[in-house]
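Below sits a lone chain in structure tokens, taken as the form predicted on its own.
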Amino acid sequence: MASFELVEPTNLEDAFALLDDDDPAVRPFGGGTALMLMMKAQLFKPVRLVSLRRLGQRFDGITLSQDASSFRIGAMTTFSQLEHSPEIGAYLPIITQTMKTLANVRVRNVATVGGNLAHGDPHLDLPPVWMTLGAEALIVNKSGKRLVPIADLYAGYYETTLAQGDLIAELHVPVRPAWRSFYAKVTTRAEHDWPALGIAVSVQAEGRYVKDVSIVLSAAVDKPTRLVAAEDLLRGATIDEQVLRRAGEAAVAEVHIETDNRGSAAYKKHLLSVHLGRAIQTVMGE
């Protein structure tokens, strides 16, 4: 591994300076776990790597609105400070549910919210969790402050929307009472390997009758992906066999998947009909 300069200010303002707008070989980074494993396999090569550790404020930290309407999570909150956070598993019981076969216990002591959300992998379990949610990211820059939605911060395979300069502050999620949420990890391997494609679910329903929903496909697609077509098959039906066919067949009608390591592309689309309408009859409690 090539040598290269650690940097960890304590500020805003020097973290900025410290990030030269001009060169991908510099770059502001969380808890490191992704950035580690590119570099040993040399894929990326940096001359500057600017931690985000020591600045604190709105970084860090959960916290829960007054109202409980909301929550804000600083970007260097870590995995396993949302596993283990109370307000969490009893707003936002998804998440616990995901963590438990995110990644492992060391790798979720380290990597971080907004680390996570800035690598760009399609395969992260908690991105399109997120995006079910209607989350949405604060980022700051040295022109001041954005609130982007998760689903805007991605344009492709390891691609998003982020500039050289701009840095993932805090994730503001809000709280719905009336909603429920499911992420379903589909793997061919061990349970806590990458999925062959996750499935994130959250319904407002009345019994069997379906208000509003939304759902999100990763892993299978290069990008985290709303599947509106079958949002819209779902949204006003009464749940049933029939409904839940349907929907599989316009979530697979809406999306390319590809064939990779994971399974085939007729492979994964069989998947999505099955585990979609699964996911759907989890949430809805049955």
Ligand SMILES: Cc1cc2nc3c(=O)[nH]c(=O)nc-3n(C[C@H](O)[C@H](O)[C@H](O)COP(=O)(O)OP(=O)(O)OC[C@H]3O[C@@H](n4cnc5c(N)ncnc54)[C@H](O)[C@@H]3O)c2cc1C
Contents of the next structure:
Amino acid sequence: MASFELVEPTNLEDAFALLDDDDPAVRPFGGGTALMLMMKAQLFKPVRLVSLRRLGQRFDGITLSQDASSFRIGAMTTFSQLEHSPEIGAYLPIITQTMKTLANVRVRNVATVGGNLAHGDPHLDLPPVWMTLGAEALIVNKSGKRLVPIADLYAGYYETTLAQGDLIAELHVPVRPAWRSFYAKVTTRAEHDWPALGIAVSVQAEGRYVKDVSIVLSAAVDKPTRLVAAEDLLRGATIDEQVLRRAGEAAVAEVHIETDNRGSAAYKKHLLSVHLGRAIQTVMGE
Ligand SMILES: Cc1cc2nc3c(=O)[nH]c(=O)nc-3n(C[C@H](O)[C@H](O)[C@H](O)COP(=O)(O)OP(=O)(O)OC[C@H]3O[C@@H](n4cnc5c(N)ncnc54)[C@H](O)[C@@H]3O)c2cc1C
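Same protein, the form predicted together with this ligand this time rather than the form predicted on its own?
Now the full complex is given, and it begins with the chain already shown.
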């Protein structure tokens, strides 16, 4: 492996100066779990990695607002910190649920919220979950900062809208007590494997009546994608088998699904139509 520089700035100004380069071989370094895989496979040959580990302040910690209406999660928060946070467990149980089958404890101990969001791999479990929760990323660069809805971070397969020099600093997640959420990780091998499809669902319901709903599909598509037609069909409906079947059909019709080594397009379409209905039933407590 060719040698490269690993730097650990202790403030943002230095970080931006070190990142300020047109060279895509200069990259921020979160937990390094995705970068290391790409380096081992010789898909990425770094010139300089800028570790965000010592930036502190807004990059660290999980904070619930005083009125318990939102979380601020620092980009360097590890998955294990999310998994074991009692506040996350109480207010965002979908996160604790998702962690149970995400990778393994060694990966969860080092992988970070920011690195996960910035990687752009459509198979990742958390981006669709943050999307269905209505989360936003705070992005900083040497010219300022901006809040971006998670859906707007993704442009295509492994393609994000982040520019060279952009850093994800924080994640802002609303707490919505009237909503319930569930993530269905549909694997075709072991349950901790990468998903063939991921379905993240949030529902605001009264009994079987759906007041509002948000559904995001991942893994089977090139980027996490809202299932708008299925949402429209469910919003304002009273759930029964026929409604769920029609929602499954609408979902299959509105997305382009590719064949890959986790299944043929036809098989994954069938999985989507079945598992979407099950996910809705689960989130509605049926
Ligand atoms: C064995 C194994 C099994 C796995 N299984 C699963 C699984 O089942 N489900 C799943 O969802 N994931 C799985 N993963 C993937 C894992 O979730 C990702 O590798 C991880 O989330 C990436 O986070 P990181 O902090 O390590 O990112 P890094 O490797 O540090 O960085 C990834 C990318 O993001 C950029 N970056 C990092 N931090 C920032 C920032 N703050 N702002 C801007 N850009 C940044 C880097 O430059 C790089 O391009 C697995 C990984 C491994 C190694």
